[in-house]
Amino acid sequence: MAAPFTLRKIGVQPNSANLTEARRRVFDFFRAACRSIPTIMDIYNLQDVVAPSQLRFAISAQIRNNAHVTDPKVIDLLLFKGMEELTDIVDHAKQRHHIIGQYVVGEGLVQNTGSKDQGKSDFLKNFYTSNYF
């Protein structure tokens, strides 16, 4: 059996030249990040809750909501909070129902069934309504 992918120490580079050179950096991460699905696969036991396909698509989904970021330097930034989430993640600062809370739930790959309002009184459909939050 091969060893399981380890997370290079990959710094992001303070400064990124260009747009293009920002890019491919994205990309790299990207990658960095999808070969260590296996390896967060088995430190959290994820196995019986999501697939590393949807795992994969929760990591393209993060990086497409930044999509519309066109300076380098916000861009940079964007990547050094990721390799850092990465980080932590590999290196097992989280605990598994962070994870899922995160990535499994809160994007979208697990349904919400019920309506948030289903079951108020409408005391409290009022107080949420009002001005006084």
Given for the second form:
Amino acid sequence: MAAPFTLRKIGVQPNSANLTEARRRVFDFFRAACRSIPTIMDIYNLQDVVAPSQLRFAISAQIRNNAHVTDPKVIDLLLFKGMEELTDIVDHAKQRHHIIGQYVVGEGLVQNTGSKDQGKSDFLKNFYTSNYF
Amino acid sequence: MASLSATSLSFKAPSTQSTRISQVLRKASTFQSISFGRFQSSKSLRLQISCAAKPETVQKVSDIVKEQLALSADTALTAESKFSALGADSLDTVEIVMALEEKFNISVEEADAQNITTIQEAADLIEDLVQKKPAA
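Alt. form predicted in complex with the partner chain, vs. the form predicted on its own above:
Zooming out: every chain and molecule, the one shown earlier first.
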């Protein structure tokens, strides 16, 4: 690395004026997160568990999940929460099983769709997810 | 110039118009050849700059792009193929740039990253940064 990347603690920024600026902030956040990946892998000893490219994919999947949002204020809030999460992870405020559970296995990359849901009806599947279907 | 006028004077008696036409044609042909030559040299200059990236760098970039966009191993990737043509949206492009940053151990500025649209540009930028890095 030219210089090790450190996450600067910027306070709450003013709302982004339009979608273009919100987009730019999304990419800045994504870059900051990707550049923090070596630190994260070092802190939580994830070297044997996951590759940096997989973590990058997990981060981009989370961002893509909300790709349909068009309101800049909503995007700002999502970025704020994302930044909060990233800061918590880099500050070692979380533990290894949190990272593995949230970003690697389970609802993360490797889908742990066990056998308990197979063969059940769609009604039950919808019932488990929400009240309204 | 004196010689030209001398020739024009000497050929004045026969058809002057034809000589003038031939002179104009000659001038036009030379003008064409000059412009063609210039076009050639500028094209070759451009080729020189774009060929600055080593083929193995381009190959590594292509591998990363294929892995990122989940393309099959036998899709032909030329140096000029654009990321958007391969099915990458803007987030994919940023992710590719980050993957290249990790692979080549460089740091790409945001301004540089905006201009990357093809594999060749990415390879050139990487070569640039790799060369600048040991000097720093």
